[in-house]
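This document starts with one chain, in the form predicted alone, laid out as structure tokens.
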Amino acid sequence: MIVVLKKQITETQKHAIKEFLKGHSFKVKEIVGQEETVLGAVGERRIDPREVLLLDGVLEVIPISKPYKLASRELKKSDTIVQVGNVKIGGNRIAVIAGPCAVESREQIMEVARKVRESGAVILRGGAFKPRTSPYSFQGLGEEGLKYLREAGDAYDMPIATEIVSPGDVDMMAGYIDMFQIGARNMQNFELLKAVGKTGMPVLLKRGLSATIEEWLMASEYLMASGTDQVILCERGIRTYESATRNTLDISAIPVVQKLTHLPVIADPSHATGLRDMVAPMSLSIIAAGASGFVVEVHNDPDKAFSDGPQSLYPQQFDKLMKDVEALCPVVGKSLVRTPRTRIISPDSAVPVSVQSDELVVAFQGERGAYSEQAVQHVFDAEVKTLACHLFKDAFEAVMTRKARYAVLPVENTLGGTVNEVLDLLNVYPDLTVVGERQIRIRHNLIGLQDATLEGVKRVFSHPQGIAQCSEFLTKEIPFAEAVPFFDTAGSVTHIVEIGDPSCVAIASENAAKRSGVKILRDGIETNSRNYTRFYVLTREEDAQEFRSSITADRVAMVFSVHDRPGSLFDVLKTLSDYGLNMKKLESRPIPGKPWEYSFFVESELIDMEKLHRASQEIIEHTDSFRILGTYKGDT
């Protein structure tokens, strides 16, 4: 059963509920959501739900009909995000696991790790213990292989995953690896499942050769009932009558399983097909079906591989596949997981060297003196260290790779409207969240060299929005001047200094003029003095609480796409209305790769976090995809 706890429940009341359930032979698992906490109670005994409902602190009791209680989506509506080292798997992320079938030597695994990391893999796989059909086949290097695998993972900042075949190896292997893999042949090795589950570590659970979906989910239940909630399901092909391929890849199982469980689902096209030429098209099919990633075998010399050479990709094939996957991600509304390199390999040794810094750095788009840099100083302070980025995407990447802890980027201007590129990027960087907002007045100035005059102006450089916002001045005062679009307002000032021609001027801020040592020919030239730009403050999910701890959020931003049927958008908007979420902004954006299909960006007032949580659960039922981009304090 699911025991929904009241929001104001005390720790004493919660403890009493747990003890009551345990006293009736239930295993109890606490699940803390964004806005509510539930207890999952599973066991063989039956109890009248009214007995639980009468306990202090209980809001609701919901029975679970599925035999797999903890893995069921009845227990948890939202997707589970599994954390493997520094990698998150699940939700709208695509994570790629790659490496050789077997660890053959230190040199081999180090070379393969380097190549798959460079191409975009985020978790390194490799077998140290190999269960083989023939007792005469290579069985793996054992603990020596684990040491090599660990060294390669540390060197290239990749968590490692490898298969376990014996319950007696659990403690030894746990000291080396980041994720256990349960192979197809061991899916119903229940003693092994229980031993691995007790560690609480992430587990990659492969589907058995002839297992039904329910049997597969029941195997995951063994793991979860034993102690871990970090389970990834892996479809790897099932045994059928067909002999043209090694197995039959059951891609249809992916969307089916996603409806039944909150656990992330990936697939293994290497073992499913057994032929490297089929791995790439099947990988793309897996992503198109909605999986959260895939695991593939890559070898630096497949023809000499100790095992499964015919199904192992050459590094160049894997590199091409990763480029194709990145192109496909926007079509399915997901983004490719990328992780920052916090270590580098010294040229003189294989010793990892830390490159991470704890210094507070805030990224913005543009050059020094840009309005975005002013916004940074308004949010933080004038002394904060800033990182100027040429493109909006560069600022997102700076936060993702920890070159900066925050980014401050424009999202809307009162005259120019929405900054669509920033909205689109928000939708494809799932590990970044909105934590703040700041509005600043945009006061444009006509800036020139020291010997420039208004009468001598021939060309005006600025960002297209800057030019548009000063159109009345340009038309009346310098009608014969050519307006030349530039990537950034502050950058246009630097550009005219480099040109050195007094007939070339720029439209930018006062700070930009001061930084470049040039003069302001005319200040306040914007057409409308009520010219304001609204900026978002972005950071990584794990750093969000640091910023939010000092504020009370009263705004929420979300993005979703709807089913192609009459009234689908209305259903979502009605849900917002029913829960009292006063919508402040609604914007549609085309979905890349899906002509004439759109996602919707919504900003809403936020009064009650519990209502937001309940509204989100209903919205999920009405949408193809849904994500809360962040909660924050509005700057009004």
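Under this definition, the rigid core comprises the largest set of C-alpha atoms superposing within 1.5 Å between the forms. Numbering follows the first chain given and starts at 1. Since we're looking at a predicted model, the values are computed, not measured. First, how it differs from the form predicted in complex with phosphoenolpyruvate.
The Cα position of residue 190 differs by less than 2 Å between the two forms after fitting on the rigid core. Once you line up the core between the two forms, the Cα of residue 73 stays within less than 2 Å of where it was. When the rigid core is held fixed, the Cα atom of residue 176 travels less than 2 angstroms between the two forms.
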Second form
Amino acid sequence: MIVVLKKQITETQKHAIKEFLKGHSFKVKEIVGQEETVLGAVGERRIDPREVLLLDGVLEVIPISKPYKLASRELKKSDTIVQVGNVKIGGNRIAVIAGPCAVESREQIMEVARKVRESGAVILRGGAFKPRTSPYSFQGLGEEGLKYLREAGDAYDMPIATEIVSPGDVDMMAGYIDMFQIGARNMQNFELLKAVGKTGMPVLLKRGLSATIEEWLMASEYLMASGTDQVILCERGIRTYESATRNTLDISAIPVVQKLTHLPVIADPSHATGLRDMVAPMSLSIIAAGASGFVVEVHNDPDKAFSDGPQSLYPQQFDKLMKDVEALCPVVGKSLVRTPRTRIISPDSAVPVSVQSDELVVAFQGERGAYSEQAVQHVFDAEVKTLACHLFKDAFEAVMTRKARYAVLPVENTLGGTVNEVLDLLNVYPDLTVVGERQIRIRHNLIGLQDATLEGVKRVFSHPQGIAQCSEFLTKEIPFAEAVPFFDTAGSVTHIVEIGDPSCVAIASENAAKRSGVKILRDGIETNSRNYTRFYVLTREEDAQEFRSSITADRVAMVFSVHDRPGSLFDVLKTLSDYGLNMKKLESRPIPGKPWEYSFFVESELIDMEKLHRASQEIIEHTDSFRILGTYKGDT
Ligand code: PEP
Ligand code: MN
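Starting from the form predicted alone above, please write out the structure of the form predicted in complex with phosphoenolpyruvate.
In what comes next, the whole complex appears, and the chain from above leads the way.
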């Protein structure tokens, strides 16, 4: 059952409730949500819920209707984020796990690890204990394989995941690996589930070859009841009468399961299809279906692989796939998880960055649930502490006065154009610098109170941009409604809640609706679905290194004003051209207090820091003022 606690509950009361439940043989788990704190109580015994309701501090007692309790969405509404080493999976992230079917030798796993890491995988897979259909097939290298896998993971800064087949191996394997994998053939090996669950470590739970979704979720319940809350579910194809592919990838299981559980769901297109040419299209469909990532088999020489060669990708196929995944992520409102650049190799980006700090606060403009807050969560993390600022200027001030370490502010929308106020403020706060860029897709929703209907709408509140961007829906579907401009989108949702009239609705993000506990009458109502806003990540100059150390900057933003003489702007642009700085954006802004004088704002590609430095020296000669606003990894 779910025991919802009163907001004003004291620690003593909470303790008494927990003790009462434990005294009745319940396992108790406290879940702190944004809106409420609940206790999940699971056990074999039944008690009359009214006994719990009578305890001080209890607001409500709700039975969990599903047979799986700890795994159920009824118990925990927010997405669980599973942490594997330094990689987080779940929420709005897409994480990719890759590696060979089996670890075959030290050289092989090192080579595959290097390749998949370079292309963007964040967790390395590889079997050391292989459950093979034939006793005569390669069974894996055992502990020796784990040693090689660990070495490769450490060398290329990737946590490692591998399959366990015997409860007796738990302790030995726990010493090497970051995540256990329970294979399809062992999904209902309950002794194995219990032994692995007890470690509290992350577990990748494959769906059984013929398991129903409920059986699969019950297997995750075994893991959770034994002591881990770090479970990732993995759809890997089920047995059907179809023989064209090795198994049948049950794509629809992804949204179904995601609705039933708070645990992250991923899928394995390699074992699902058995054919490498099917792996890339299926991976994309897995992302499109709403999964939190996928796991694929990649081999440096698939034709000589000891197992599953025909379904293993060539490294170059994997590389191409990762580029397509990167392009798809913003379309589904997700961010590709990248490993922060540490000691090795080439191209990397900064998103999402996990900056380890307790007092990490990020400022944004608008109310909670605003699109800008969503952007913060894409750059950092869904759990990062955010500071809602009324004005853009307040967000700049918050960083200046160290109330926030970073601010994430919009600079441009694909439909609405440049956010001039933010560009102008960059001039006013020279101590702040741009360290990152992030684009997110803007999806508007028509949001109303629980009893609102489309036919009954009289007034629609939103930011003027929100109203303009949904004009087609408004004129076609609810022409009788009056559009009312409001200060911001998320604020318009709080406003309709305050009015309490079901004929008043708002246009805002899904997050804003969730936060206010109101319903979405219609989603995706924007006229143009290719609607993106890009944001800058700003911080104080002296703190910039922390963010920048994990990225390779490939963009630079600068601002300058030129001498009043013929060709002065041309001189600057020529310098950019001379040093190979490919300009991506040029904007002019009036200089406050200097009528009819302008500053120019430029964004350019950046390949070579040394060249930027030399170009800057020259530009200073041609300008009245010049400042580099920041260098960052571009996201557009
Ligand atoms: C594997 O991932 O190597 C594997 C054997 O997968 P499954 O258990 O899904 O068959
Ligand atoms: Mn395999």
